[in-house]
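Below sits a lone chain in structure tokens, taken as the form predicted on its own.
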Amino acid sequence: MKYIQSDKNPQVKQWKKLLTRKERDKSGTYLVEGFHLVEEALVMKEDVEEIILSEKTEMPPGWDYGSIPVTVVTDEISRQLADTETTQGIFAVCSQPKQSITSGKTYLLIDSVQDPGNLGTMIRTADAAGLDAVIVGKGSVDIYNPKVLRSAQGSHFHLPVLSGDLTEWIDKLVAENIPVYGTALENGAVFTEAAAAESFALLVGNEGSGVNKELLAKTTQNLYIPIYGNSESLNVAVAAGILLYYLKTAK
């Protein structure tokens, strides 16, 4: 077990760079923080490159981390690595999985969602609803953003979460006879009119402008959720949850 005291250490500098999307993309790695996320990451040991532990934090008894290297750092370094105000003092450096999807029946497609809390919540909801994959399109927040990871609560380790070209994905799914349901207030049907299907993809979009019109033009059917009160719209993550569970259970 190694001990690092200086925040000028090259390894510490590299860890701190992982708080930026640029470095995560360049290195193909990302940082998870907190006992719950590190424990979830350890389920997929092959993705965990190292564990970082504050000198004031103890490794939980019973954790099976095998031969994964553990580095102890000062409390000050721990705070510098943290994306939370009160850190638990434990982190893991994980490699971004080289995931590919050869088969699947249910998908969530996400277009230009920029709030990390919304994206993480939708990934978590897709996981809870038993979907096969989440595809995140251009213009969205990074899937490995620290706030996205916290909001998803470990779901990144439970199902494939990919960055991809939504135009290509919609074409691919439609060609495989998987209905793609868009979300739109105009020229859409009330969601309860959607036909029951064992396979489906749900496409949701940006918090302010919704789904790109070019993508909506390619869908099988566009749906909307009626607003009965005075609110202008539903939060995108809430809407995604309603629609995913309806589509999963529609008979």
Contents of the next structure:
2 protein chains.
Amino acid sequence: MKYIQSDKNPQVKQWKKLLTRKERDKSGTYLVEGFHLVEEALVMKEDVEEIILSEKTEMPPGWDYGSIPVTVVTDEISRQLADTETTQGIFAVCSQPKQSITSGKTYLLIDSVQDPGNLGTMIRTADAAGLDAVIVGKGSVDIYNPKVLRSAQGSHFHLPVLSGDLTEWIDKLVAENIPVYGTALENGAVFTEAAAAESFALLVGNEGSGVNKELLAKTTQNLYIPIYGNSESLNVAVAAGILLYYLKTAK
Amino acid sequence: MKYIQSDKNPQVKQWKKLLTRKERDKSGTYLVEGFHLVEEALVMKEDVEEIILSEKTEMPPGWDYGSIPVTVVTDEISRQLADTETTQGIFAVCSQPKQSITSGKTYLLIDSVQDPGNLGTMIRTADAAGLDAVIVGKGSVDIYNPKVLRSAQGSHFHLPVLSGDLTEWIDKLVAENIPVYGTALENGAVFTEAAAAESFALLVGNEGSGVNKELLAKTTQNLYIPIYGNSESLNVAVAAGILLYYLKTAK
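Counterpart to the form predicted on its own, namely the form predicted in complex with another copy of the chain:
And the full complex, kicking off with our chain again.
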């Protein structure tokens, strides 16, 4: 095990850069933090490049990390790498998987969602609902943002989560006869009118402005969730949950 | 309009104390922040005791605040009262409504939810689903916490949101023949087996440990949402949304 004491060390500097989207995009890697997420990452060992451990943190007994290099750092460096206020002092550098989907039947498409908690919660919900993939369009928060990873609670390691061009994806899915359901506050059908289908894609959008109109124009059908009370709308992650579970369990 | 320049002013000190639950409980008042929430509060004028405005903020034209006193404060004081990083510089001190529910048919009961975003989102969802009241049990975050108010986006002013004893509420609702559905990860029925009913209460619980077992033992039936993928659970606010909309729209 290597031991690094100085935060001037080039490797430490490189890890810290992974807190920015720019460097994550450039390097094709990202940082996960905390026992739960590192443990989930280790299930996909080929994607874990290295483990970083605070000198105050013990590697949990029984973890099989094979030949993955482990570096021990000072508590101070550990805190510099952390996105949380009280870090557990364990991190993994992971490579961003090159994923391609050829035989998916159920998708969540996400357009311009800004809040990392919302994006992460939707990835977690898509995982729970057993979807085949999540496709995140341009204008959304980075899928490897630390808060997205935390809110998703490990679901990044359970199903493909891809950045992609939603226009192309909708064309492709419609061509494959997979119904694509947009979500809109108006000019749609009540969601409970959607026909049951083994395959579907659900398209949700920005917290304030909803799904881009050009994308909505390309969908098979647009759905809305009725508001029975006085709130103006639902939180996007709650709306995605209601619709995904409806589409999965509709008869 | 009064103008206060010193943050040593006793009124400023009292407002700042409203950032703590202790003082909110003691005074029976709370602070709302931002144009949207103050505007929503003004719909219920009798509950708004005063409005506080930063010297850098203009009162929106057309707002009808009647005889409610308005105090202008320095930008520095405004920032001290703010829970957000970039405050809009408008606040209202509201009295906590004394609400009693006698003829409700649909309820959301919340046990020990810790995250203010989750609690606020559930209040917003209960409003959207047209419920009659939200009852928040002991051990939950304060319903007048600034982040709860923000996540609820004004729904506190749309339906009764009460602190209450959940044991007593469940007994009362069951005695009124209102089915009370608990939520559990196991030992329940799949939610889609719940019978349609005009009246119901849904009971959701803590993010980590779920609903207290003693409460679950008192419900009419306990429900679970199937996990089709590999995530361990759903976010509690997403789960509440799925179940509330199922119960509202089930046939």
